[in-house]
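Take a look at this single chain in structure tokens; it is the form predicted alone.
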Amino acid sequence: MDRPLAFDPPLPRQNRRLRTAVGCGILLAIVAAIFVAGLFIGNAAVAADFAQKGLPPSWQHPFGTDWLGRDMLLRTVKGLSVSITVGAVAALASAVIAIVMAALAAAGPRWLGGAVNWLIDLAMGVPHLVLLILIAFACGRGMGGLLLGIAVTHWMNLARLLRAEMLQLRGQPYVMVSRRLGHSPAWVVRRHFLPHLLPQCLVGLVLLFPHAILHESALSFLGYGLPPEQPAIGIILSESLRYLTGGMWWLAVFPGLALVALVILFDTLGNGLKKLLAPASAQE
């Protein structure tokens, strides 16, 4: 009888990494499905139908209908699609600002690094929601002010993390040789820093989504975000408050739970990508 091999591959670790990758793929597929479904839901699907107004949850209307007879499931999916769009644009803008600020602080002169650190501390000292309201109000509310406010107020933590990583890379021998050869700071950042920081940027971008979505919903709920005719989750929750005392609890419960589920989904996706891309856990 043949003896078993003395070395067997660590199947449990490989399976754990494979399960994490499959889980991230499933979560991405769910997000894509919600986004695409929201795009295909037209205005006719959420039009008023007074013959169906105020219906509780049923098989025909799983989330019930509102005071105008609109199907709440369709409105919720369309609102989640809007939240994903706003979160994607705002998170991408915040990530770009964070990369630029971190590069200026790490590769620029000493006074510029101090100025960036002071700006980060100043921005982090102001509550996000207060600063968001001020920016949105100054920009006349609407989509533009909302995106600008979220982008300006969500880059600080990622910039601080990337700056610390760039400062560690700045002391590496190959970076010092590039500087001695006369390469510009922009060339060093583009060729040496950014390739190493791509995993951190990707994970940070995904983890910015929950914050952007929650703050978009909060601003829309308070009336400083998207216009009232937009089927966003914050607007749906704001409109449902006046009908809760009449027993129409489903108007707020199901959209609120859907928003929480979407935020948890993005948070889980970001943590999964962190496990896959972080050097300390990439081989687990």
Contents of the next structure:
Amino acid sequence: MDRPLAFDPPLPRQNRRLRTAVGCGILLAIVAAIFVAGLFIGNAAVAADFAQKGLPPSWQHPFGTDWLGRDMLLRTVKGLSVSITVGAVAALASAVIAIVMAALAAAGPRWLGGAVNWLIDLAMGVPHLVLLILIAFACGRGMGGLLLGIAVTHWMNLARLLRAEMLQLRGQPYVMVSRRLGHSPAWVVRRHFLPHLLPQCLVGLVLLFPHAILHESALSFLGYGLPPEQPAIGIILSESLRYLTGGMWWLAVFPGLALVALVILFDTLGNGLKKLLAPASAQE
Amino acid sequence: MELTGAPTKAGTAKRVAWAVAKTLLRAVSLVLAATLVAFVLVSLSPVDPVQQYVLGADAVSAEQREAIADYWGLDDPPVQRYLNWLGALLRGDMGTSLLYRQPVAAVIAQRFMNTLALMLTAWVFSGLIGFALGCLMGMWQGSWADGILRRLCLALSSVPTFWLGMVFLLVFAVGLGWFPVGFSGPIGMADGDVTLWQRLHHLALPALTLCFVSFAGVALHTRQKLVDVLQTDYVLFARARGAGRWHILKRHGLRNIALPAVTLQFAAFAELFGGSILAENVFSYPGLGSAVAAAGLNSDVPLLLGITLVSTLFVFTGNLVANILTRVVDPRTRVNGA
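What I would like now is the form predicted together with its partner chain, since the data block earlier showed the form predicted alone; can you produce it?
Time for the whole complex; same chain goes first.
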């Protein structure tokens, strides 16, 4: 950062900050569009139609149709909509857990910090997918177990990050003064730490989405997540596995690509937000 | 940094031993807690184990069910059951798998070798390919090739493992017919008759899938580390002396980035195991991953607990090695309090 300005490349004519902001806006609009579209696609639109079964991709059915004659594009959009919902709920819950844990570790007594550390190591020690399977099993499968599992297994990295930031803040003069004036740790967390770390929390939340969505689809793929009548991407892909050897490649390729696109979209959105919110990189 | 004279050799050894002992103690407490969590979770399940065992057969009377429940100690308090299970575990008895009707230890032993072969292949190749690619990207950072490769790696790390497996299955098994569709040997052949070549042939696609999902992360990490090293003053000085790219990589780059890369590779055991669960399910590969998915779906509690334990131990071993590697091997962390 201390390099002389003369060595930096010439600034582009367009304001890069503005460009990032517009880009983020467009991505957000796409997410909203997919979500709303998924809500409006009723069950009638994806009803079985045996006259059209097993059609390869065409202009009428860009993603082809499946062995029951259902349009794969509509099913995929519906699945993505489900993924966004699950991702939002689970990522939000995870972020809240992460913030609470980080605050406990940074503002609480020393032993509590050690305990949180130990808990993080424990949660990261059991293979992620095995833990998800166990939780889904404990809840008797279905939506509840899926949400709970994803929520309680994604907070560790964000908690570590936030704890490190809070520990740094704790050494700042204004926080030390605040404590000497008799404010409780909870007050310090609420009035000093959280407002300061809101950008990190927000970015961390958005960047949790991709992981949550990927694990949701993986768990559904294994048969633990959403029930088969839900058109989740994981369900669509696990069903299509049976038809792959028959040559119906479009059943797997397009929904999968759509899922990858959604994950990349959230990743880009998160990184764009990070650039916008963090003062150090505000002009990138 | 405060240096109070050169540390004696014996002092260093003692400190390292203490650090290793502390790490080990922590690992033991964590594994114990992990077994407890797993046990609590499976106990919470709404599935009735007796019902699952008899598979709803009508011929089993209520008294017989009672007898089974009594034999398994299902009416004991949970703490008692956990201690019973732990005690049996320490004696080497992991229970009997309901799904395979065999001792859990035997099922795991059979499948562990398959999974190990799969994970080891993917682990070694993803590490080597990722590291080499990361070095190349770092050395030519900012070039168009670096840009393309970096985007590819970023995209690849967003791809779900199971979908990548399905695409490989489509292209290499269904389309081109180079590899078999699944399992660890030809269908209908006794396990003993399968040749090594056939085993490798069946291993190839799952291993390729697993390798592909993990090498991108390694490459991106290595690249970042190398870029950091290349911006230091000593590299600038080396350049000023007229040292070439490869010379700088060999003398300054590798020495700084090799250890973190190896450490990271050991710390990635959890993801590796998770990936192998998905890859094994796509290719019906008979390893621990397909067994754990089947165990959960069929409410085979002993097998589920057994595989949880084994995989947790596996991950902890990886983390332990990673911890010890950074603390003991790295000369910078060795002097000042290991």
